[in-house]
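Only one chain is included here, represented as structure tokens and corresponding to the form predicted alone.
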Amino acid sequence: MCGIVGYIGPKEKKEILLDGLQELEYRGYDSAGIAIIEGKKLHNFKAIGKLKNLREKTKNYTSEGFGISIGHTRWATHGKPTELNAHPHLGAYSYVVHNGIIENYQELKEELQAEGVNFLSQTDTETIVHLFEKYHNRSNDAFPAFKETIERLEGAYGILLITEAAPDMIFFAKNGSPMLIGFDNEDVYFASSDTPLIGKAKEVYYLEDGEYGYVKDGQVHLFNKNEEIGFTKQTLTADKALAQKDGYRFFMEKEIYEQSRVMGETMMGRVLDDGIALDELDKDFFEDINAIKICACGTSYHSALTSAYLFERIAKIRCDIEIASEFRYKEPLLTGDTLFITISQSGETADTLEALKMAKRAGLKSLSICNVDNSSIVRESDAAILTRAGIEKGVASTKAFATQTMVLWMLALYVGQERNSISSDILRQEIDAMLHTPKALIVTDKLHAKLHRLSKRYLHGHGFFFIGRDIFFPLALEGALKLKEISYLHAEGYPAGEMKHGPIALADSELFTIALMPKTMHYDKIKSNVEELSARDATICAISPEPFDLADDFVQTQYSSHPMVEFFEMMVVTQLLALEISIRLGNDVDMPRNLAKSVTVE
């Protein structure tokens, strides 16, 4: 989501930092900001919305000499993108910039808050600026006070800081989250991303997690626990397009793999351990409401399907489901007791928007689901729980579908939660399985090489079944969706229950069904449905962590303890499948035909 870049040397610094921003555009941001000592000097500059609102506010400003420089461009996560939660983030006499997530933060701040430290932002990031100093002023030595600052924060971070204490200094440190050096005799960059480095730098090193250090004298220092290490720089690669898509071959084979690690960030400070928290929501959202209505049109409209089990089954509260375009025509009986939620990946699908809009004249409270603040859904929704994505470049979604059934999944336990309708065993056990999903969301290497070895199987043929059960169904049809955006081939997504009521029909070698068969719920039943299928030749790839004997083609799954942890390792098999699909009919996996990421239009 989030991008940085830094430079120390002689150049002009403002230039460097924002043209590696705008290389990071790509990403998705609502903010951006640069910081800059020269000298004792410091220069700092934030502006929400697009980079030309900062380079509009730095258009009299230029660096001379030698000088020190960070920049980050921000997707909110922790506060809404305001300039003072843009970064860089300001101490006494220090600034940071910092993507990923500061698990530990709220203790952080509480303590530092108790000794009298003022915060200025609403993000975890600012807490990182403040430690520094707080060490920094009982040592005065600033890389001791880095070093027991980095060793204080729990999660992923890369981070960057810069001090008027040590001028000609920039520290640096990485825990999951991407963060690399580039090399040009004396000149040193960073960047989250090789892409702002491409055509400044000829040589990077790309850090590992755990390491950490600073640069002096055109000089890196690399450390990793307590001892200073040595490195080997490798040559940068020339092809911009490559570097943003990190290696991959497609934005959407990026964006699947990314998943697991947006999932952490959609339940940061969310997901408690003994509970669910939603600061975007009043204390007494919930007072008064009875029902829930649900609109969302393509991938929202089957995480939505997917949510309205849970909410039924979790916090005891009716919950319909309707499709955005079909809603606004059908003249719906509309109540009071009735929360509205919209869900929507861009916050400007055109049908969901009118109907929020008719919900809101008939009087309805309004909830919206979104990836994008300040957007058109979000600003006429009473609230809004932003799912934290980041940008999503593959216009069949991936890691929207993900997040935004993640969001619902923890709504229906908050409704639960605060209704008094869910025992706290449950709570607990609901909990324990959200914190499994991001290691469910993992892409291995043998999972990845076996979908693309089984993929030629099925490149021909007169369609597609995908079946599943109760929060399986939902799943069959947006594993049916994503293939046929990308393949151009004939999938439908059926309860399994209802194969025999008719769809069974068209059973023969050349229709392939793909399977959804969770061990935690109604395996058996669905084992029956796919018996029948089999018996009349349909060719079967069984998706379960039990093998079954009569599948043409078996995916093995993991995970068994609780349905919504199979439900996402599954998703992810039904993408890749899609993905590797595509990609051997040699279609544009990104751009498909006909098709647009955000549809505007009725």
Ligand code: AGP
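We call the rigid core the largest set of C-alpha positions that still match within 1.5 Å between the two forms. Because the structure is predicted, anything quoted here is derived from the model rather than measured. Numbering follows the first chain given and starts at 1. Compared with the form predicted together with the ligand:
- With the core held fixed between the two forms, residue 486 has its Cα displaced by under 2 Å.
- In the core-superposed comparison between the two forms, the C-alpha atom of residue 394 has shifted by less than 2 angstroms.
- Shown in the overlay between the two forms, fitted on the rigid core, is a CA shift at residue 554 smaller than 2 Å.
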The other form holds:
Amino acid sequence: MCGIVGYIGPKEKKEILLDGLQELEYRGYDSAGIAIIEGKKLHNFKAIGKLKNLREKTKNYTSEGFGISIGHTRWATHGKPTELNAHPHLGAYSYVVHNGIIENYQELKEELQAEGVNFLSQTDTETIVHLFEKYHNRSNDAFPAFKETIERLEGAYGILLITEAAPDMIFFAKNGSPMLIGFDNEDVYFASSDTPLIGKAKEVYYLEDGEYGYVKDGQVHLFNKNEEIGFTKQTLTADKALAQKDGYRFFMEKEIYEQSRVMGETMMGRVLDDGIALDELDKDFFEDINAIKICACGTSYHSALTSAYLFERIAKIRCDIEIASEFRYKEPLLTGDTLFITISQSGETADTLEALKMAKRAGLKSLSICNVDNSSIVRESDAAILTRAGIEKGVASTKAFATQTMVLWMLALYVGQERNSISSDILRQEIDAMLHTPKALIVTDKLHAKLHRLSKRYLHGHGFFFIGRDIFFPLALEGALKLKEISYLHAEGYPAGEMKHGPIALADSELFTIALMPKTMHYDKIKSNVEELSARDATICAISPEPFDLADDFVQTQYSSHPMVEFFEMMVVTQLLALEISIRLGNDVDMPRNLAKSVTVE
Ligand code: AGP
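Show the same protein again, this time as the form predicted together with the ligand rather than the form predicted alone.
Once more the chain from above appears, this time first in line as the rest of the complex follows.
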């Protein structure tokens, strides 16, 4: 979703901003812009579409000498993706970039319009720059004007503001949207996540909600409420292990192939011969915990759904799963003996973060399962288990899902082990299955070629049903989500046993059923569900170790002794199917239309 970068110092600014925005590109955006002030010279460039359009527009411009600069990638919320709506937004002599949503912008806009201010865009952000200039015109003092502006804003924001009235200062504020400051001697950088700063800043400070301030003469002045406060910087990794495609056509493809390797990293030091070790959790972490509630969105929600089967079956602990955006407004009944778990690849998903804050206000102990250390969700939680998937750039999540599910499986065993609800024999069997997972995730040339061949038969039709039972039902949901995200074809995930309660009415030869038919779990049950669909002429693509006569297409997986190993192998098949269909349809696999990698607004 939207990305922010900023820089104050003597270096060439255009490239710093564009490079930084490039690092945030994978998060999804539909327009971009930069603004630079060098002494009395103001420069502002905006372009809709990809960053290459902005590069093209700025190709004859290079900044000179000391200056202040801000940049932004915008994912449209208020107003269409047009140049006028793109950030930075200009007042008479100031520019602003903003992530988040200003909830009271309509009221502020009306107030400013009544005073004669002319608005150029439909965005909530533009109110910030006009409000600032209103206060500045009165006081002729930039920082108090900025402070007064911030005090009027309701909602979530990460803000950078520069003004010709103070050409040696950058103003910043954070509330609910991530923002960090990077330091390299006298050079000061800003970004909405750490990736644009790697290789540039040596140290960083992650702003907390409610903090604001300004930079001048290489010094950061940080405030909370009315007080200037101190802060402690932390070292930023210098290892620019930035995800490159390494010969793969798309990041998503690379990330599917990486799953086998990263799974080893997820398990390293945690999956031992005779038990699970989670050093992230205090020994008594589960003391007084009698239930688990998990909140997440999208793919992360699907990994949560999978884990509910495991927590109840293996660990014998009650487990409820909630979609974060629903949980927030349902006035849930929360009891102190419930552990509140959030799952998030990015650690910045607005709904999940807010759900976590709600649970904390209710006094619940919290744990996050996340891929990004230092993200807002990790920092907000009492404890965190990192998934160690590495940077995931494809908007369609793959290795994050695999590693989340693995961490949750480990956690279910850990809870069982700590509560003595699992025998040592079962624990060893589960661990043995875990250790087989990396092998099940290997993408062979044969398998990929098969999915490539099959994909040409699934480019039309009136929809897909992914069906499965038990843990294969959330996998069906995830398979359908992957397909619809990148192919734009309609797909649904369904519990196989539910089809006859309605959806089977859709069955005909143009209805494609992707049937997940593991041999280790309810095989005969799902077989009869698929037979019912076949009898109504639905086109069946069966994924199973067991050959199935009625299948129109058949992808054979390995026989295994454990459902989770079958789960991971089938997961790869559904990911490759979505990938190959999307490629054949000519879609942008890594940055599908309308989607953002990290959804930082409600
Ligand atoms: C995954 O393919 C999606 N792009 C999306 O559903 C994602 O899982 C969801 O937005 C939650 O994101 P998070 O894991 O970063 O919180």
